[in-house]
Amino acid sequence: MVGESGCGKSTLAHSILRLIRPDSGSARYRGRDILSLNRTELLEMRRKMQIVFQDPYSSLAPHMTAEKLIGDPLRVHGCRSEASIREMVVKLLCEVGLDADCLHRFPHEFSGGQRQRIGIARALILNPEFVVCDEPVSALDVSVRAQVLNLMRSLQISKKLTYLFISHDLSVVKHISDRIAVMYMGKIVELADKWRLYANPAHPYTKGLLGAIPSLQGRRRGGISLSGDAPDAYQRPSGCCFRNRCPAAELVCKIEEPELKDVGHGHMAACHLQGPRGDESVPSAAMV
């Protein structure tokens, strides 16, 4: 999931795990929606659905040691067996690049990088299947964003999870996703395969992320170029959100809202100026 700071990224993550309450709308799991489901019920779930959150400062309470707050989850569900639980927050610890000898250290001991590395083992140390990674590498320094970007996609492959991405960074989500999905102010307008998006992006505001994205050669890659911000989110534009920043906009963008359609191939965009596409030209597994 990709879009500007404040197009409702985290929004929908913290909706989507119930650590907030949307005023309408339903979140969907296995069939079953989320918002809708009472405290027990809710409780079961989170052991199936983690969260790993942007900050890893701000995120870890500064008077628990290492061992508590990766152990703590397996507490609140009924794990009694303190010996069990050290034994699963070592494993965990190796796991995700850091060793025994950080258990009684507290989060004001590591850096910025051990430190979400233990929020990585805290989100998975009730072995879930679906995992929220919001912006999860955006407040490290640059040279460890790949670490933690590498490990997260060992384990996500080791342990079968499927993460829900969330950054503004394209070239970050081209590392770890399979299909991305564009919001602008808090609707999706684009979500294909990522080979697909990035060979042929089909909404505006696509290719002006697109374009944002610093090259080698000090040149745009293509894409359009942004310009102006995002409308008051309290006072929508009628018809298309980014018709004010479009440059092909058109009469009809101002008087109807575009709806997300599929433009070939499972390529989804919400543009009055796309329809169907033939095939593009995109990797194939094997030169991937």
Second form
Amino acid sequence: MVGESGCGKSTLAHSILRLIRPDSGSARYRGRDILSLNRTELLEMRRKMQIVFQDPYSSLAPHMTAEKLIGDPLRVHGCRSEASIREMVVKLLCEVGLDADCLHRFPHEFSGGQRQRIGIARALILNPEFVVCDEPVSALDVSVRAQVLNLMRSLQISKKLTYLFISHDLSVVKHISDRIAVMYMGKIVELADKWRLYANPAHPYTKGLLGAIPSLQGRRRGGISLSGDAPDAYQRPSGCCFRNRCPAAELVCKIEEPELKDVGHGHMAACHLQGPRGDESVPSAAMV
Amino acid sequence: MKIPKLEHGRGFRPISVFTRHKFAVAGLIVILSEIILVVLLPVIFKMDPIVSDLSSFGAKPGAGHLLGTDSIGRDLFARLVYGGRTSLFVGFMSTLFAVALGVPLGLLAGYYRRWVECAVMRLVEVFMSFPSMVLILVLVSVIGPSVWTVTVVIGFLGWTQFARLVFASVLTIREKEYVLSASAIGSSDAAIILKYIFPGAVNPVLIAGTFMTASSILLESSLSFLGMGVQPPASSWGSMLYDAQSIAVLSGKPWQWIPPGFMLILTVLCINFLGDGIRNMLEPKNKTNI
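Starting from the form predicted on its own shown above, please give the structure in the form predicted in complex with its partner chain.
Every component of the complex follows; first up is the chain already shown.
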């Protein structure tokens, strides 16, 4: 899931896990509506769905040791034996690349990368199936970013996890994702397999994002450059929310809000100028 | 000048910050020895603060009576020690009572917001809008003066500051991501409040608690001085001052009022220094150097 700051990525992540209550709509996981679960069902759901937070500096309680932080999920889910909790914590610490010396250290004694590893361990100790990663590396140094990403990748394979990986960094997303959803002002405007999206972006916003990746070979094929800023979320433009920055906006974009629809091979895009109605692609160099 | 280490790295030692504040260390020592003395002295030495020595009324300090006797022949040293018991007991217990009442209410108000916040904080404002001394006098005279009444009433009127402090801390803590992470792992509200939020709100309570202990001791003395506190024949430092009110005693028998007055000032001062030291230790940013 990519999108610019403030477009609602974290809100989406928190809504999926029912950490906040959305005003409307529903969140379904394996066909079950998460918003209507009762207490015990919710606890069961939390065992399967976990989250890694964005900021490793504020997402770990400063007064708890690494052992408490990582072991707390087990305690909440009814594990009473301190010995087995410690055993699990040590095992997980090793899996995320820390050693058992860290057990009694407090968050402030760790670096950002190490803290995020603790955050990952805390999310994984319940053996979830699905992990929401809310910009897990954006607060980290570039040098440790790759380490943490590679760790997450290898954990994904070894523990057969599904990630919902949220980021505003396209290079990070390209590295870790299989399918990519592009979000703009709280709406998903394009959803496709990674290679399809990078090779042939359908929505003009995606083209703008790809065009903005710095590269040594000059401008990317199919990329365009965007002007202006995202409008205020309280004053959404009528029709398509992207129309006042779109180089190819037509009259229909002003009147009607585009639906997310298939433009071929499971590639979804929310643009009037795509798919059956306007099959010609958006003129990519219009604004350059 | 040595640059103090402020970040909570491995080198950060709160204790050394505390010991650098000499007055705080002195305060701690004085308070601890006072507590030990008022508890142990009556156990070790036979002393009776109530029985009159019929052979000496208003005697000067001397061999038989270390600090002399009062106008009806009671040993002033014994009364000072037993009075210390009362004063310290009221100081600490009323603070404990106020903390026990204010902290949970502040936690609930800050965590649940909405109507809980509304109810608790309006109640706080109602309590704070009363002149507390007048209210205490009324309550004590309705319930009847005794050590316990004074303790409970002082505590009952002091909870508001703790509720407000904790409420303010919780408001900032609940926005932190680690509180969200606690609910992401499925913690119950009670667990979130106790395990994740409360530890972050303890420090200001500890500091304010120390200061309240000092002011409770003073308040108890004022009440006793007004005759609304500890009732004779029991003693407190305030009631000893009450007994020494007449001009004749004030000018002619200073041993009757100087010791309790001195102990009162010393204790309150020391507790305040102690509070300063604790504040420096826990909140290095708000440092006030003496």
